[in-house]
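Here you get one chain, nothing else, as structure tokens; it is the form predicted alone.
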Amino acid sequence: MTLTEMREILKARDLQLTKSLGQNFLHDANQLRRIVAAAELSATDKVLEIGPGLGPLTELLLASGATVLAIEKDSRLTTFLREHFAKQSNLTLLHDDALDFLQRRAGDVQSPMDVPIPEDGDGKSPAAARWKLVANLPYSVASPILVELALHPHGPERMVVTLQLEVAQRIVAASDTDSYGLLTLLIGLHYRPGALFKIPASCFFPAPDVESACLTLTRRDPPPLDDRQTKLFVRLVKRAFSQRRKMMLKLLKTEWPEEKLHACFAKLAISPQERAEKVSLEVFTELCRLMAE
């Protein structure tokens, strides 16, 4: 779908784009192909797309043969998409708020996906994590959506997402840098950052006021922590970063016994004066294992 075609569709349907919904549609064919290539799709994959807009990325996802669940919040665009993809049997389209959708399914035993899981050669459903997120995420909700998926026990095998460059840099940041923080840890616990490439503003309609990038995240297998430890990890890092400039030990001892904290810090060679921003993901993970014992 070219920029000219997008303009024609919007004009014909008298659709005014809404800035609050983050409606900046990616139209550049080369960038769209790069995103799909990064997803490494096959016909047996299940794909979640959030914010399909007018469907240029959706078209490429469907062409791969994958089963696609697309969630669109704008009812006007949902109507267009239903008409445009009426003959596509491998597409399920929902008019919904994607973050609400994911939060409603946060307690599911299987997966947030609402489409059938393809069977393997033995007639059994594959592992629930065998699905992918491929999306040009609305920038205003990109972070909470990624955290929601990253912490789900059966999150996607791979996430290929277009988002604000600043957010992408926070996700891939190293410890002891300005960008490193809670977002880095909550996503990095279960996902390993991969390729990142910038996308010029001119590739979107309308052009956004911020820089954009596409980031690939691959799920760690096996997960570094079990479900109980993961819940402790989330609680621990949220408290550690609740006041970024304060010493981590002082913050943590408001919730955990000081004696136990001192013992864990000593075992991991963490200074009692250390701030959370200087502690790596790996050390936070080890600290969580010790605290859970």
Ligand code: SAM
The other form holds:
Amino acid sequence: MTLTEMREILKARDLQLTKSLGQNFLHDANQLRRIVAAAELSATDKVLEIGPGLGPLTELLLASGATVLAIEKDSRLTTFLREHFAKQSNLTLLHDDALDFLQRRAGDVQSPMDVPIPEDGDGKSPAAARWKLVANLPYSVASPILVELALHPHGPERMVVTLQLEVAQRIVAASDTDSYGLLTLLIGLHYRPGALFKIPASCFFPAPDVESACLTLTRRDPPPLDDRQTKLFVRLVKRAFSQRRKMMLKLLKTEWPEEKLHACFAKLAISPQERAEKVSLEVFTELCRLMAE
Ligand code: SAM
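Here we have the form predicted alone; I need the corresponding form predicted in complex with the named molecule.
Below is the whole assembly, all chains and molecules, this chain first.
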């Protein structure tokens, strides 16, 4: 879909774009192709797209043969998309708030996409569902959407997302840097950040006032922590970062026994004076394993 086509659709339908919904549409064919290439799609893939807008990315996702579920909050756009993609049998379109949709399904045993989950060899525990997220996310809700998906027991095997550059930098940040924090840890626990490429503002219509980047996240396999330990990890890092400049031990002892904390800190050679921002993802993960024992 070219910029001219986008302008024509908007004009013909008298559609005024809504800034609060992050309606900056990507019209650059090269960038769209790069995003889809990063997703490494095959015809057997199931893809969730959040915020299809006028469908420039949807078009390429469908062309890969993958099955696509697209969730769009703006009913004027879902009306357009239903007409535009009327002949596509591999597309399901939902008019919904994607964050609400995911939160409603947070406790599901199945993936948020309702992909049937195959059983493991022993016939008991369900294996992770194989599906992907590919989306140019609405920037204002990108972080909570990614955290929701990253912590879901059946989260996608890969996420290829366009985000505000500053948010992407927080996700890939190393410990002891300004960008490192809760977002790095809540997403990094189960996802390994990969390639990141910047997308110039001129590739969007209208051009956003912030910088953008596309980031690939791949699910860690096997998961570093099980579901119970993951819940503890979330509580632990939230408490540890509740006051960034305070000593982590002081913050944690408001919720966990001080003796146990001292013993775990000693085992991992963490100084009792350490602040959370100096502690790496690996050390937080290990601390959580010890605390869960
Ligand atoms: N994918 C399109 C593209 O690349 O041109 C549009 C991307 S635009 C950055 C974000 C889209 O997300 C808009 O179409 C907007 O209406 C939609 N949106 C905003 N908030 C949403 C939400 N909470 N749930 C679902 N869609 C949302």
